[in-house]
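First comes one chain, alone, set out as structure tokens in the form predicted on its own.
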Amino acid sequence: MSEIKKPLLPEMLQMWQKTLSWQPDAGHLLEFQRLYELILEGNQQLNLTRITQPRDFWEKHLWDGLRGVSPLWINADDWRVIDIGTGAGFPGLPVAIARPDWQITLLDSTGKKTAFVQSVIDKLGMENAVTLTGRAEEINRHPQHRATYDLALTRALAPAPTCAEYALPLLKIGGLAVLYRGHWTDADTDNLSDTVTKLGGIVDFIERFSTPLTKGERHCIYLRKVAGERVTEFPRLVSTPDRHPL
């Protein structure tokens, strides 16, 4: 019996360079391909993602995930990063592959998902990534996590004010949170700014861009933590940030 041919991701080397000013090397490409194969395998039991076609996976999981952190790559060596609500490992796993000098914690409240992500980490032999099972509200109260991260990532997790409440207390002073969003307006920025101020942060900058293949609208909102003493009461108790955003 012949072996079933595995779908191959497109390399897109010129597209990487044109859009992110970065190009994966042969090792990155091998790890991206293996990650794709492991997601397809896991999808058969866990329904991890509906994005399974090679070009869609490249654009919506790999490129989109790295687009959010690419403006921060310069002078960002040895960062400690947390991916809040990682699900099947996005954007944390692609970021960990692209930046082996960053230490990535992949947080999710669902044990089955973190167990799967840990299996991917083990199979890829990744030494810069670990999983953590729990809710952001609870993890924020652990001294080994609160105010210890340089970068927090949240994608497709919750409304923006809720994401801010999860992320900012985890950051060091000067740290950044990246909120991956689709449509975004000036009114959204105004509403978020009030929340971020309460959390000891500022809206540092916003990037609007289109995905390179399907031309979908995307925004990344970058929040910077500027004050530690103002966030001692946040995040609030479990489920409160989600049900009652600031």
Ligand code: SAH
Given for the second form:
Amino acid sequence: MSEIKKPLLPEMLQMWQKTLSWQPDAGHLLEFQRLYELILEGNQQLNLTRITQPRDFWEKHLWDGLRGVSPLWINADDWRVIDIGTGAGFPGLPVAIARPDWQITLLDSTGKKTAFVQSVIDKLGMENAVTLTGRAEEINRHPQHRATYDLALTRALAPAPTCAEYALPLLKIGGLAVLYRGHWTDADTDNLSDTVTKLGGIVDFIERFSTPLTKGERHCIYLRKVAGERVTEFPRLVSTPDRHPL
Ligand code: SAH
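The block above covers the form predicted on its own; next, return the form predicted in complex with the ligand.
In what comes next, the whole complex appears, and the chain from above leads the way.
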């Protein structure tokens, strides 16, 4: 196997402070660096991510992942969180590193991906993260998952209405789903609103921002579950939410 270069991630303490009013401590920085190295290593076997340069990784995996949850940072002790379609562990792993009090389930339908994420959890000795292999549509039918989460994250998973159908049934009443999106328009919000209503939720708020280094356009859509009734038929059977969004 070829020798793997292990470039150092930038610390960006002031940038974290300025943009998220939060700074990683020495322990967080070590874990971010170790995560980065494990991703680079894993990328040799698996197609995990194309984002491999240190500043890119910092911006698009670490910063982007935490930016989505930063509005929820306070009054959120000991939350139960699920990252749906986590892939190589994003945004779930950076969030789990930054919030050791949150219990995070990293869900993906591909066993190779969850096996990799589990190896990262083991190597970092993380006690607040577990992996789960399966499809969101099926996981939703299990009583130990359905309507049990405070927060559901979806990034680069599916069209927004599909993400809503996967995420909202997993939430407790009052829980939030975060849809990490790039470009987003009012028409997208209109299109999503009907779906969210059917699922017993509301579009609570939307944040628009640019990534701090390359100024990429981002939106995070925050859905809140407000009702528990009428939603038992959702999500529909495997692949239906993806092929025929509500
Ligand atoms: N969230 C990551 C990965 C995005 S790729 C990131 O932002 O980098 C989308 C991932 O979702 C893939 O790993 C795929 O296996 C998984 N996925 C797609 N549909 C799914 C479903 N219905 N349930 C669970 N995982 C799903």
